Amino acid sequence: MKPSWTKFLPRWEVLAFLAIALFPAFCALVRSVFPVQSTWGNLFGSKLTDLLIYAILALGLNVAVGYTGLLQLGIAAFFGIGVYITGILTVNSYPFQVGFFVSLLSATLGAALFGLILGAPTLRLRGDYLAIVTLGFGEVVKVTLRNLEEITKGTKGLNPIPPPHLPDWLAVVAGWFGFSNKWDLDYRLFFYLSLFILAIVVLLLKNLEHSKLGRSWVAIREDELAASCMGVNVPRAKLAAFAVSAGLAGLAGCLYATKLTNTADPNAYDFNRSIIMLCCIILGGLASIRGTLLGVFLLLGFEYIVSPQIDSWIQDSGILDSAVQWAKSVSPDSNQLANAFARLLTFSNWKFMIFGLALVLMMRFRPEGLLPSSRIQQELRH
């Protein structure tokens, strides 16, 4: 039993929210302590409010597979609808300019209608008949985007977004902390939306936890034959699942879209992005919202923070070059043996592998994912 006075420390998870939430603060003092490193803070902060955007596209592939075991390998293609609306209702090219707020709620709910309308003809499909057809799906709508030029502009993509427009007394309240209302040179700005939307996330998909229609979705993955005969109107759930989930990767989009200013190119939501977002929900543990947010900063931070940092450790300290010189001054073919060496001593190109060996490791030794739902982990262990 714990001891009384535990309960009024705050959970882990508020101190997480509340570090990241600081982060700023952090990066503001140590400029000021060493001056010299005036662009660590704008990088970092960058990176990390990816991964918060990141965190809320995950959080909507776990209303899929984690709550209601529905096993969806098209979530990119949601995110990549989120974005494309996004860019039509925002670019100088259309008509429309209809600002950030509106263009956010058109891209949730957009995705959300494409959720639907997949949702709708698999409904009986489980399993791996679901994951090959929501495969397809991130196919056809990967092609579809590269292919409709004329709309999308293919692969030079849509721009450029324009940033959310700050309220006049927003912006003042904004000044007041020393926020600049320029979005493209104070990442402040677009980290603390993203925090806010995923806080709002967090709290939707806690309630949705303990509601009737979270409570269909898990009797639905633990036996779907035994939720109907329970009452539960499976279909319209399964649905409100595909909805849920394609909105949430569409609202992540938007904010995707306009953090990058353009859409990119379609072959950025392709299969190999709904893997990496399916690892981190592994990893971190199924039908969990701390473990899935826990997976997201784990993997991707890996990634995208961790990964080139190493590289550019090996880039100054000179072992790579030190390496190619040597190379070219002993083997008459030194251009293979240098490129040889080039990839060898480029951390990133072992990332995969280390993807890999840690999803082998942890279905080895901890299946249920690094902080997993309770009910998950009793299934497991027994």
Given for the second form:
Amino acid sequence: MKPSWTKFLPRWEVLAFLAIALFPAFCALVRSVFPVQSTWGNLFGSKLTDLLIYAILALGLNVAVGYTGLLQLGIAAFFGIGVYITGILTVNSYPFQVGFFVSLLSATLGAALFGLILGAPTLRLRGDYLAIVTLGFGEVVKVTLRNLEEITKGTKGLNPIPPPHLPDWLAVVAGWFGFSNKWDLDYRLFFYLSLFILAIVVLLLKNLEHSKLGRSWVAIREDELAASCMGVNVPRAKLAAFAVSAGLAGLAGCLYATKLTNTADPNAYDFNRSIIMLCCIILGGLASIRGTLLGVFLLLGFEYIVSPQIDSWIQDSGILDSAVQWAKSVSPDSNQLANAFARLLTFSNWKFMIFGLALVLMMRFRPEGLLPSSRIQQELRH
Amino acid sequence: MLPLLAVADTAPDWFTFFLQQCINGLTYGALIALIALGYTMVYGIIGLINFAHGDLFMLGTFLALTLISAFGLDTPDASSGAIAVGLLAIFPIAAVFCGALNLAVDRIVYKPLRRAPKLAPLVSAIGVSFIFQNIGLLWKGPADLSVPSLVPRTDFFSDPTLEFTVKDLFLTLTVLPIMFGLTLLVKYTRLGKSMRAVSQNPTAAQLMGIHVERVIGNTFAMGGALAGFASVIYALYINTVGFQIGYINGLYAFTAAVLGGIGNIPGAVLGGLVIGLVRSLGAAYVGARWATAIIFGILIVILIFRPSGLLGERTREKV
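What would the structure be for the form predicted together with the partner chain, given that what you showed me was the form predicted on its own?
Next comes the full complex, this chain leading.
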């Protein structure tokens, strides 16, 4: 029995949500008490916004891999499709310029459509073969985006993507809270926009989990043949999983591109990104929304926030410089030793070692992830 | 060879161009096939897509590069006899290194997961791939490195539009015996027989007195050794290595294995040759930047219409 007072406390998910939502206020508080630079917290807040956007992408991937058990290795392609739909619909060099909100909708629906296009012919493939087809699809999309320079401007990317234009009444309300309408100067606008959309996605997925569709996804994951015998329309449920998964990835892509004001280099939407997103949801716990969010914050937070920070600490502490100096004094005529030291003492060079070890150890000792859904735990530990 | 030479010297240009692309494609394809064999053998025996295989191959190329400079083969005063002896030594060293590494990874990482659901070893393999890439990065740094050109590029054809160099011959002469030997080994030796038995049904094989774990270990060691051979050939043939080459070559090799029907040894060789041909013809007639897209496009189409690959057997689903 839990002590009775705990039932008056909000659940810790709600606390975590509040903590993230209050982050800008916390920064403002620190700024007013301590004499730090006025930009303090902005960089961090902007990176936190990136994590929120990636969380939407991971939730999308979780629909296919976690709920339905379809090993999808090409989620970055749908992210990239969302990015480019947004780019084409909003930049100056195209006649559309529909603005953020329409492009958000179009990126979601467009990516979902591509999800259906990939899903329809691959319905009868299973397991590893499906994985390799989605992987191949991801590569084809990446190469196509890069090579269709007349449309996508190749590696230069489409830019500038204009920031969202708030309706007048909303801009007035935002003004009351001290927000300027300048998206490039005030990270909080994007931060709250992403948080808001993430919250909506989480609520939708929570409902979907318990709907008829969500239950048929789980049934397919556990035993496809048995599910079809029990009257689950397997092709339709699988297609829906593909479409929802791709649509969420497209949504995240639209947010990402608008925040960056650029579609960036198509090579950014490659297999590596898909794999890292897969690592996030596996680390956190398949088929679990809390787990997915935790996985994104741990893994990508480590990649984008913690590891650059440690790099700059090592840089500032002078360890690196003195090691390189020492190496040069030992072998003055060759830079080989000095280069080796510089490589070994750069923390971000160890990033993939840490990711890899985390995955291997995780699979060995806790294959269901950090915050697993109870069903996955049952399935993996029977 | 002689009739081919005669034809080549009188043929029109478009034909020699086509022939040239086929030669390039088949030689590169043979290399890919060598890596693909490692994927397909491991998949055949434990049903694991060994994502780390491409990166194992990458570590092999790094070892080859290190040994070439350690033996002093890259210095201008190295005689051709010394180069030949050095290369002969590098091949077995790289093969043993990669084989032992692959075996060690199997014992440490995959073996405890034999009874786990399929996703667990797959994710572990992705993790091992990350670790290998990181080792490569720390070993040689992020920049591409060039390997000295030790095998001469003397051309066999007098026609300037067509070339088949000593290098191509060297590759063909190394790859063919390896494949031939492997096929014989799997078909006729006791080890090969037990490998086939384990891949058909591990439990039944164990009941027949086969030491299943030892057979799996041998498979990993052999697959790794093939990747080691492939890595030395790659270093000498392509002359540029970097810590990310494992990714794209591993992907091509894996595609080749799937294309031929994963788990099927002749299928992997056929798949490798098809991939090599498609890549080289696609690069020549459509454009080099589309080659990857064409390879994966064809893969998708083939898998949709023949989900178990070109030579793979269809398995009926059982309840």
